[in-house]
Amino acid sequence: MNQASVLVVEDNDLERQITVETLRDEGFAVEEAGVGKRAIELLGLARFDVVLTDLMMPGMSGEEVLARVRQQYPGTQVVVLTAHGTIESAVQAMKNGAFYYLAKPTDRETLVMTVAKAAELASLRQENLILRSEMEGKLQIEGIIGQDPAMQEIIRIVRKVSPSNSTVLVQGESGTGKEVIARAIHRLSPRAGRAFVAINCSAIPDSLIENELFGHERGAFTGATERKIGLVESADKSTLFLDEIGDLGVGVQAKLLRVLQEREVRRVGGNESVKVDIRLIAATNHNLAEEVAEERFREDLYYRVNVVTITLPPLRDRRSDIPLLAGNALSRFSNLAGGRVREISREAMERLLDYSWPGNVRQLESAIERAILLCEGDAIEPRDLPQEVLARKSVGRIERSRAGDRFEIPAEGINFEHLERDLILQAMEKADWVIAKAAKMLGMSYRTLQYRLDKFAIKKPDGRAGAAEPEG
């Protein structure tokens, strides 16, 4: 039994009923629409293998239906019906991407055979897409770079959530690429044809953010000489990206909650609400759950934005991706040196791999851009890298043997005192300057580490000594 799905679009009720019953008798799953606008609505709700549409209809014509299907649902095949049967209309429909055309009236056998062949092609194309995905294995998304398992899981989630309208919360440290994820979701969504609307909530003063988001009416306040459409309203039928949503004031949070609940926005100084259809993607480098506990973020809004959560790992936790990201940055910025700089030397790459990258991907890209500008040859060398990247290895390289945990002293030797100080500093930073935790990392007693901290005059960046125990 043929289970292919067919959408019949025909404004003549009798002809539509006959066509629908004929195809259902042959085992097709059939939906029907009397006008083109309704057909587009149904296409947004379910996947169809074949659209069988009349060309001449009031309102949205069959040509317009065909164009929308080809643009938004390329796997669906379109068969056009025309009572005017002219060669011109048939040829034009085929040029525009129709699978075939049928002149009305058409006999039952021709109708069923044509729809069956169109459905077979739709099924074959779908299978090819699946096979291609399986062969490619770890799929990439434009803008998202990473072979690390954590990044591959994020890519999987992005592909899953993109076709929906669900709100997405992207978490991660500054510079990890939260907006890159948001833009990827938009590009893979049905809203991709409209502009991506983004705003950094932390970059706009509290006194202005409400006006930026929701707009205002003429005369709403001194200086409001004309109506202004806010970013929420301008994102209608598209995606609204609120970066650093945790920095919004409580009052603005309340208005945003209303937008998400009621799907409408009221401009500042306005009396009427305007319906909006937006898909919200929010990002933050804060822990919103903690912000809720501290009553700095509304709990009800938190649950509205925390439908699907994507947490981006810091670059220090995905070091295997550093060569990929550095290579990509090199390609992007190579024009700065006229394309002369073509690679990163092994020594320079070792320095990149060794650094902790507190500024994450953004800092790495900045370092590569700087290195290209300073590079004198065709390969980036350690001397071209920023000083903070070199500082970790300024004591002399100690490389871990492939055979195990044994460290090998390089031929040029090391400065042991500098090395000791560097290791202690790293441990204190990783332990958030809690001496007991750092001592455990280094395998020494609290008293021994305290002595060495005093010996090397190691203090926190704010000038204070480390804490004895975790605070709180």
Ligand SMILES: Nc1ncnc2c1ncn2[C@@H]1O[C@H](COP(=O)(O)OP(=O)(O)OP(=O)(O)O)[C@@H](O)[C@H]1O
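All values reported here derive from a predicted model rather than from experimental measurement. Whichever C-alpha set is largest while still superposing within 1.5 Å between the two forms counts as the rigid core. Residue numbers count along the first chain shown, from 1. Compared with the form predicted together with the ligand:
- Here R319 does not count as shifted, since its C-alpha moves by less than 2 Å between the two forms after the core is aligned.
- Once you line up the core between the two forms, the Cα of S356 stays within less than 2 Å of where it was.
- Relative to the superposed core, A116 shifts its CA atom by 2 Å or more between the two forms.
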Second form
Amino acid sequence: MNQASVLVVEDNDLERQITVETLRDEGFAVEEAGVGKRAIELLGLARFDVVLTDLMMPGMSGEEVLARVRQQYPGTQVVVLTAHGTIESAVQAMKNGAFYYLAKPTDRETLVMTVAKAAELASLRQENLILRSEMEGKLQIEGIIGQDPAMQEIIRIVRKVSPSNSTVLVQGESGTGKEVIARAIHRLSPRAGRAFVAINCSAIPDSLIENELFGHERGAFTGATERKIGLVESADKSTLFLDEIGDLGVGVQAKLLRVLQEREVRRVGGNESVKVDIRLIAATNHNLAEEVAEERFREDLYYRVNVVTITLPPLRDRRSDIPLLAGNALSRFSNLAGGRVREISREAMERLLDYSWPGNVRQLESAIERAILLCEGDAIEPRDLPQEVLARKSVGRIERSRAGDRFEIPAEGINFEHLERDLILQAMEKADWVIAKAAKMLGMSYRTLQYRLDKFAIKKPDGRAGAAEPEG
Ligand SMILES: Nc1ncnc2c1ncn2[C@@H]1O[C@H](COP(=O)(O)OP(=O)(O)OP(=O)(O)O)[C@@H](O)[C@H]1O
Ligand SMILES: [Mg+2]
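If the structure you just shared is the form predicted alone, then what does the corresponding form predicted together with the ligand look like?
Everything in the complex follows now, all chains and molecules, and the chain you saw is the first one.
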């Protein structure tokens, strides 16, 4: 284990010596300063987990040392020492960000324990800080956070396709970051200097969307008192993002296809065409190939749109990104609580890692936003998280009652679907993904389990469904 480092700041030579020796005995790496000025020098030379400082010192006071540390060394914790009768200043020091205070004379045990606790917190903070700076650095391109291998691969594709004009189709469940990808491609492209034009096809009724996309000439219909430039035209020399393209009506699909083929638009009610130079990025959370098979989406348009496809994995399939995404949301929303909430406790992070996130990154972000508002300290705790996030953990708390085959529902309730999914997943894992074996474990038929595996989209981690084997 790494040795925690402590800086002892104390003007009384004898007291300082005793403290230094005590801490060295306990295995801390200790440096000492007799005056505040020296302490500041040492802080600039090495990294300390804990600064243990006397409050009342000639020259620079302990309060000033504390203020300096809080300002410049967020990874360092401060413990203040105070003489009898000055508890108020100690309380004030805590308000100013000290980890704890100790009244002099301090007994050995309290001293060691307090410093050890402070060192522990410091190392947690430092981990968080490192995580944050890594995230802000190499792991992020144009707002895409993702260090999971699948996301790294996506980032590689984004980099590769951005400079070209090729059409990109972004697929993925709701909230997986399709728009984030689209915007990143635009910003990394030569078209970045122009505004990104986005339209959500599912939010506009069929009757209006043609008008929105292609515009109209004056007098095209009653009420068309002026010419209107459509979004396609306004995206000239830029990027057009068609969100939820799967929701476009069939009539509009035909017109869009024409635009993509001819690279020109005709405004509604007009008879001349205007050349447009657009780069199209489309997104959908439907399976477009299926929509084609069911004749809800034109096959020819599908081929036009589906040149480069980026499929975003659901968040539950890239759990290693959860801490980064949660940390990012924390920095984004922390001003909600005046910047007070600075971290996510280990327990809370475990809950976040455990949950299945059906609403993906968007749901994670709103859970963090809400937690910041509810949080009373400076770290998000499990109690600040939404019920559904905690529900899965409740599984562990359901105990088999002594009466036998009966599960006790905890007072806070359970989420039945999660519980069901979790039990099935556990059984499949225990049965090495042999469906018949897992079915037996769960006391259900092969067919029933097969149905539920499909329903919950439970797949073996390597991507294949459970091995097919005869019913038995
Ligand atoms: N990889 C990521 N890095 C950083 N933020 C992300 C990432 N993915 C998603 N987000 C954030 O999650 C939220 C949802 O992302 P976005 O709107 O791109 O999802 P979407 O797939 O378009 O969702 P929907 O299908 O519901 O429109 C946004 O606030 C976005 O900033
Ligand atoms: Mg979207």
